[in-house]
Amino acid sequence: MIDIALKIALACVALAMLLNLWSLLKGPTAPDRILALDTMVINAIAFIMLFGIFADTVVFFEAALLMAMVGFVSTVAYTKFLLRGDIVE
């Protein structure tokens, strides 16, 4: 039972994931892509996690928590880049 509720869950995050590729290319604006972009970073994080689960082993977690810290800096470069044209002051 719970090897289904995982698949349908992987799916739907895979899902989720393209349409946020979709939003990221075709975005109006560059805030609409940042959002995007850190969208995709947080399904990232969720897929890595329920295959993590589907696969029965703790590695997964490791690379979520990694890739949690990345896509959060990233994210935050991106903005202030946006909002002041230097991330550096």
Given for the second form:
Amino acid sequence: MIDIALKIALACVALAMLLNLWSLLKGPTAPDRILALDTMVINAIAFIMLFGIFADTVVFFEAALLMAMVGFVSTVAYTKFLLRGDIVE
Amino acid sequence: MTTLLDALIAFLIVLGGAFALIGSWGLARLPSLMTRLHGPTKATTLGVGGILLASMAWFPLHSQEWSSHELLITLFLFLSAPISANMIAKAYIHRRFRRCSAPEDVETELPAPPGEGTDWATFGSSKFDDTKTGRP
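Just the form predicted on its own so far, so send over the form predicted in complex with the partner chain.
Starting with the chain above, the whole complex follows.
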């Protein structure tokens, strides 16, 4: 039962990441692209967690935690750059 | 008992995947950024939340090991998602609407906020304007 659920959810998240890639390429403005990238990072975290349950190992959780932190910092840095033209003031 | 818990975990996993897909579909489909912002920030975060809950229940149940990483990811993601959404919306407003220094993609005048003598918070408050209050 868990196997089938995991396969369905992995397919859903993979499709979601493809949609994110499409909206990342489409744009049209820079904040749109940042939003698409931020969503893609969140979906990647979900994908890593699902794959961790699928492979029955907790090793991937460190990677997911790192992606959560780096994704947030990169989003803030991008928006800061758009707003101020500089990241560290 | 274990079968019931397994069914619950499977349901949470499918629900999380469905939420992630719906959020991303909204991101690809909705017309402008201010509407598009809702898809990822609510639906996708909920989807990740469902998957994290499922894994928090799955690992102690089947392999007798527990890790605090899921809890940390949940906390971090749920704290940081509103902040990044706020930052993206602010960058969008400052680049797209008038009163900013990016002339190329300026489209519309920002509507006036309700109330007398007020201004949108992101453009600075006129209530605390130096010339009116006489502050240094």
